[in-house]
Every structure is written in structure tokens, then in C-alpha cells.
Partner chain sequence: MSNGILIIAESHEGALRPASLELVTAGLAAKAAVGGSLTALLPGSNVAGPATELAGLGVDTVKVAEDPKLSAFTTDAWAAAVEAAVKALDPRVVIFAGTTSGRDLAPRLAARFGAPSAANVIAIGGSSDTIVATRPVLGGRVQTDVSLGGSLAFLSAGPGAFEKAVSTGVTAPVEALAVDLSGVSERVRVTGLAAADSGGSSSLASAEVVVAGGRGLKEPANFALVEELAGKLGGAVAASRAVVDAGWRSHHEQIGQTGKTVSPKLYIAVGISGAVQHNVGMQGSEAIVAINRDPDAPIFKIASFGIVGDLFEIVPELNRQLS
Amino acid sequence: MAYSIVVLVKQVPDLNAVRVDKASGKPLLGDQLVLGAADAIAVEAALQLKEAHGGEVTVVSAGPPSVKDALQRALAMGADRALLAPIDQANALDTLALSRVLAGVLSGLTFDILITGQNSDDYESGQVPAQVAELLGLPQVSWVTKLVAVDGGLAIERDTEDGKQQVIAATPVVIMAADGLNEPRYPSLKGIMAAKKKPLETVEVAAVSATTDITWSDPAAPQKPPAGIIVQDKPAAEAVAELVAWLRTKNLA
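Which coordinates fit this single chain in the form predicted together with its partner chain?
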């Protein structure tokens, strides 16, 4: 069967470009904004299902106009269309308020599978997919490392503390894509050119209101733990003897 698939993505700062200011302890974000790493895996998963079974892939994101770049990236990978829910700053909203915005957009779409990344690269809370699933009344399957379409739904493997849990999920369902599910493709030049002609619409969102009773401080570096012992410029036998003595005083060896 052909699938109608929606992928939720978030534009995030490039984690490799983030520095912490030594004086203030505040993070300095680079100018580079990218499609989240787990979100690229989610897009790839949707494209693979579409390529195997037919269907359509729609990518959805909420944020300022710059988010169009992340959506273009997904279109260049092969998604068919993109929807942008305009809000000022995704990270200025608490996750439940953001989830309500996204659920509002998604409730106007018909889909079989909603795929998201397990976590965003910046705030890393992994809360939005579960909250969107709850608000839409859909089941969620998280930490997905294998996703195969079968009769009656999707055969899934999840990475859990106890090993790989295998489940069969009926559609519609929310899938949270984890690292290891696939290796996201790079957009081809042809894909990048084609993406420019694909529909990227801005949708109307209902008035955004923050959830009451939650605020948070600006991120800052934690108090530094006391510096450890560093052994340098000593022969291996001597350095190792010091390490072994240290391990024994700590009852670690």
C-alpha cells in the first residue's frame, strides 16, 4: 500500500559550531543552522518507505522564516512538499505549547505515519513527539532502529535497556527515529534543483499561547568539577604504577 507520511523536523544550531564563552559561561551559537541529525534520519526513513511502497512525504516544521532552509534540505533529499508553521522562536515556547501548535497543523492533514527524530540536537528533551502523539490521540513508538512495512502495519525494532524490542504497530502511528535506523542521504544536485520547484507553504497557526507555570533560565556552563590528576612526561611503567595505586585507593581495581 502507498503511504501518506508526514515528517516533523526542527532547525537547530550546528552542534559542532557551539562554543562556551569562558568569561560568562554562556553558549555561543554559530551562525550555521541545520536540519537536526535525528530529523535527517526521520526524513530518510520516510523516503525509504515511499520508495518501497509508493506514497507522499510531507515535511512540517515550526519556527521563524529561516526554517525554510531546513525544509528545503528535506525537499532536496526527496520529500514532496513542505509546510511551515510560522512562530517566532521554537525554543522560546515550552514543549507543550509548541506541541499544540504542531498538533493543530497536523490535525488538518491526513496521514498514515508521522515520523520524527528521537531528540533535537539543541534542547534534547525529546518531548514534542510524545506530546504531539498524545494530543492527536495516536500511539507512539520511540527509539526505532528498524522500520519495515508489513501486512497490518509496521514491523519495528526499538533499542531498549533490555535489548531490541520488536513490535507491530497499526497505522496511524507516531514513529521516533533513533540513530542506527539508517544513514541519511546527501541531497544530489538534481535533488537540490528539483526542491526549488516543490511546494513550500506557510500555514496559518492559531494564536500561540505558552503553557502556564513553566519558565527556564538561559543556559550556562555548570560549575567546573575539581580538576583531576594528570600524569605527563613519565615512563609508561611509572605512570601506570601511579594509576594502579590510584585505582586501588578508590577500590576500583
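Counterpart to the form predicted together with its partner chain, namely the form predicted alone:
Coming up is the bare chain, nothing alongside it.
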């Protein structure tokens, strides 16, 4: 059975270029933007299903024009076409408002499987896939670590708090890909060249503005308490005595 598969992807800051401001604990994001790691896993899952059973893979994202770079990456991996829902400040929306935009785009598509990453690299809320599934009236399976097509649907293995769970899901269904599902491929030179000729369409979306139905704080690194003491600018004998006294309070001497 050939599958029509849609993959939701997000463009995020490159985590390898993120630094932390020591004074505030706030992340200092670099200018480099990339396809999210979990979304690359989702794209790979779609491509493997397509290669095994035939079909078509469409990638969909919402954001500013720069998101085309992330969509081009997915096309270079092997996706067939891409759709961009233009939103200037996607992260300024709460997740439900963003989900409504994406659901509006997806409602105009016919597909058997919708695959997303479990979490985005930046805010890691994990809310958008479940909200989109609810808005579209589709079942969803989260934390998927194994995905195989079988007669009547998909055989799925998912992580739970106390082990693994086996699920058989009929299509259409929303799949949330977790780490360990696969190892995303790197685009080949041939794939990169072919991506330039694949359709990448900007779709119209209804006007949307920032809302506060769901809010979250800005990410920040927690303050770490000192791991020990520093003894300096003291005579050696006094420094040794102070250090030994501290070790005894920790039952280390």
C-alpha cells in the first residue's frame, strides 16, 4: 500500500551554537537556523515508509521566509514537496494558536499519516502535535520508537514511563517520533540539486496574532550551587585547618 505522508517540521536555532549568559542564565542564540533534530527523525521515518511501500512525502512548516531553508533540507533528504505557512513570529504565538494555523493548512490536504517530532529543540513543549491531532479529529501516538507498516495500519512501539508499549493504529493517524526511532540521513549532493527543482509553495493562512491562552517562561539555565570551598590568601597552616574542618563536615575526613 502506498502512503500519502505529511511531516510537520520546525526551523530552530542550531543548539551547537547556543551559549549561556553566566549572569542571567539566559541562552544566547546564534544566527544559524536548522531543521529541528526530532523533525529530521520524523522526515526520515516518512522516507523509509515511502521507500518500502511507495507514496509521497509532503513537509509542512509555519514561520518566516527563512523557514524555506529547513524545508529545502527536508526536500534534499528525499521529500517530494513542501508547503510554507507564512508567520512572521511563530514563537510569539501560543501553541494552540500555532496549531490552529497548521490544522488549517492540513485540512486542505489528503493524507494517511501525519508524522511530527516529539518535541522541538527550542521550547520542547510537545504540545503542537497533540493539539493538531485534536483539531483534525485524528488519533495520535506519542513517543514512537518503532514504526512498521502492517496489514490494516501501523505496528508501533512507544516508550512509556515503565517500559515499552505495542500499538496497532489504523490510518489516518498522527505519529510523534521520539529519539531512537531512526538515524536521519544526510542529504546527498544529488539530493541537494534535486531539491531545487521540487515544489516549495507558500500557502495563504488566515490572519493570526499573539495570544496568551497558553504561556511559558523564557528558558534559562538553573543556578548551580558551589561544589566546594576555595581557600586562598591565608597562611598554609590556617588554610589546611580550614580545609580539614570543611572535609569533616562532609564526613570526608
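Numbering follows the first chain given and starts at 1. Worth saying up front: this structure is predicted, and the values here are computed from it rather than measured. Definition used throughout: the rigid core is the maximal C-alpha set that superposes within 1.5 Å between two forms.
In the core-superposed comparison between these two forms, the C-alpha atom of E242 has shifted by at least 2 angstroms.
For D233, the displacement of the CA atom between these two forms, after superposition on the rigid core, amounts to 17.5 Å. For S24, the displacement of the CA atom between these two forms, after superposition on the rigid core, amounts to 4.3 Å.
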